[in-house]
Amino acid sequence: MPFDDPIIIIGAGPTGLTAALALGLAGLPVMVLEAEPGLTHDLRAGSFHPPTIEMLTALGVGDAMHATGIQVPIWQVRDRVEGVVAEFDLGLIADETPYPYRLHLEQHRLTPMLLDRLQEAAPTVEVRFNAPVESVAIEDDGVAVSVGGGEPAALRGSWVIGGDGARSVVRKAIGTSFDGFTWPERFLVASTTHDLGQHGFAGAGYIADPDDWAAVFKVPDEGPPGLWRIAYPTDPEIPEAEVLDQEAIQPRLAKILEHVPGKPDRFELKYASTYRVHQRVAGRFFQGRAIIAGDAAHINNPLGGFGLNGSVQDAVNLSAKLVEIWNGADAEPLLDLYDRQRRPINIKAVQAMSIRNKKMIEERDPEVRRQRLAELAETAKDPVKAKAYLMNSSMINSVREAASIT
């Protein structure tokens, strides 16, 4: 059936980019619609997986991502005290994906790599700025969004997407629940020019300790060597600017790489940011002309690099859809499978491998972690193993099992 209005997508990010993309593509009409002034410079989420890259790629964004993106083929899992304990190397997955690494680039340089894709090859496109979302209402025809903001609007769509983030006023309207629980710490990430390469760091690694554990990976910048991101946790109850103060920042990285033999005793850092992170998922995807992607429909910590990836598979997977929808296809068994295919998989896959990351570096029983890392240790030497660890946490085989539910 032909609908007479546009697909409207809340939200700019990478989750409503790439939807407006994959959907302009096509040439369905498209409206995106931003609350900020322009794409926002969101420090937090850098890393992507090969299935991630291969769609990005096949939107025509890949050769702008590589020329700027650095490419991570081992990554690290190392004691605070004993130093590296695990390395695996993604070479032993180059028989199953094109890109055997992770492609590190945080998501403000993506954004603007979409939007000139959108520019240059979507025409049916609009991204409107300055236009918050106040309300969504979803109707049997369509949806009607109303937008505040300097220039208020009310606009009509056949359908919304809801990439707005863990706010969602899409979510709001299909009145689903969005369970989990919020990490007591909050973290922190710091960023220094100063090259970790040189003291053995891989361009992705994790620390374990009880108490100073920590993700440490490196990302673009303007010249070589690029900036190296450490996020590690602090107490919620000390006051931001306090955490943020470089005299309070430089001690807690002294500390995180105490046994670092070579590290300065001051490190150069060009920017600091604190955020809070939840493990959440919605209770549904979709309700009627309604559909919620990316953190609107889940968020997760960050160990792992799995929260921007699922956003960027929802959105590709959900776009497809509504592509054959468009055309003619009945909607209802088509967003229910969209729900299917992403939402269990992000509970058994995402949530469970980012909290059990999360567990491992931090475990405070001595015994237990040092089982733990042996047998990741032991997991990384035998490459049977290995590879089966990395097909899991490339998401690899989260991606093919959705793939396969019908």
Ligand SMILES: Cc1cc2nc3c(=O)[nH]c(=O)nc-3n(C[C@H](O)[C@H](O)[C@H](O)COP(=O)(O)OP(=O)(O)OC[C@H]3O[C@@H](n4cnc5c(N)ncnc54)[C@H](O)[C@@H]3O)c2cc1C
Given for the second form:
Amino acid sequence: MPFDDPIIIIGAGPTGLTAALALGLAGLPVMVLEAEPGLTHDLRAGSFHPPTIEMLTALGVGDAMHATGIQVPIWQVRDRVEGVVAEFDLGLIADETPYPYRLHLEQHRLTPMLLDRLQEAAPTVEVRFNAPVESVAIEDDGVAVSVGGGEPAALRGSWVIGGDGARSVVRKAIGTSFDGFTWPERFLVASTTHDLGQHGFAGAGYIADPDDWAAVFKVPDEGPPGLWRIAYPTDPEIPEAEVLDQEAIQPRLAKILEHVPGKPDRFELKYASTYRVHQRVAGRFFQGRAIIAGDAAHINNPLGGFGLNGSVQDAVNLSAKLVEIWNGADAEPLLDLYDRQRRPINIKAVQAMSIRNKKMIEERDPEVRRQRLAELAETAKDPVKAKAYLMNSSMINSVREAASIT
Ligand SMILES: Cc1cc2nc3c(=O)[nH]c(=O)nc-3n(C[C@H](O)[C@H](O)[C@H](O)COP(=O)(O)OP(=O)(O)OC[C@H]3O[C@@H](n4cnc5c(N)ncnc54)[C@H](O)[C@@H]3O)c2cc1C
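If the one shown is the form predicted on its own, what is the structure of the form predicted in complex with the ligand?
Zooming out: every chain and molecule, the one shown earlier first.
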């Protein structure tokens, strides 16, 4: 074995488990350390774009994802008052990908699929729960990782991958910045069993309004017809318990859907949670034997569904390079290439598109709003322009552009 110690991955989220699977399928020894007692179940990302579906299919979880996920070939931009403004059909990119749709599947349904696949096909990977990492020290020939919690341990890894989310201890060990900003509002995501499809909603939609803008997504439930997730902004000054109160959520949903014919008087709610949203990218993605990926490396608002996808794409890109390094290739140029392929693209594509999407649907100036929505409607109607738009929004262009950087 070229290295004495395993590759340590901190975090059993989508980034950590995807990297573990890619490395494990190549036969590399991996130890995943997860702070929580099991996989996390909170409401987070739930939309997979075509390149990410291709990558996860190559890792052997595509069938499971399709068995549970909902294929969404069309998405809409709507004005809260006037209804549908633009409709984009991913059928226009059917010659570019075998998966011309968004696959809606919440990440808490993906991570058990990744874990099952690890157990079935990657015997060199060990996943430890209840293993909160307290510190990481980067050494010349490896990393020292200190685990706290009920079973403290001092571990050595040949490399460490920080798949440990926005507050990454690995990013802190690298000592890099996490530049960007935090949006002032807090997002609330609520899911309802009321089927918005019956009111003409496509499986994914963005509702534009200066105050009551929202994102609407259909996601799988325990059985048909699925759940509808509605995310909208809330005032961060209002205590969380108050914004999460059913009686506060009902009027907000009623307002967002005020002009939808036939909407119910009351929505049956299944879940609700709130979260703060940031736009930040780390100053560098590696230092010596420590590397970051996913939310540890970059975070963005959810409008466009890029966070989870970018995280999986990082994990796949990085793992391929670590396999080469494990097999004798020079580490520094390959990790530098990982940084150059993934960092600028995140700033240029993910950060730019997610900020643009948010600004478009929350625009306060009626004239600017009218003009932006009219431009989008025109783009959606023209198949050439619509395809070009979809190549960006579905992340095909950014993945291809990253791959072309040598
Ligand atoms: C509330 C919320 C809602 C979101 N909604 C959307 C959305 O609608 N659309 C979208 O595209 N994106 C969304 N995102 C972003 C998306 O969920 C993330 O991009 C994605 O989870 C990144 O995966 P990850 O594995 O890098 O990080 P995470 O999913 O955060 O996983 C990190 C894992 O590391 C573990 N961990 C952390 N620190 C340690 C430690 N010191 N030791 C051991 N383990 C540790 C955590 O317990 C966790 O399991 C949302 C994020 C949040 C927080």
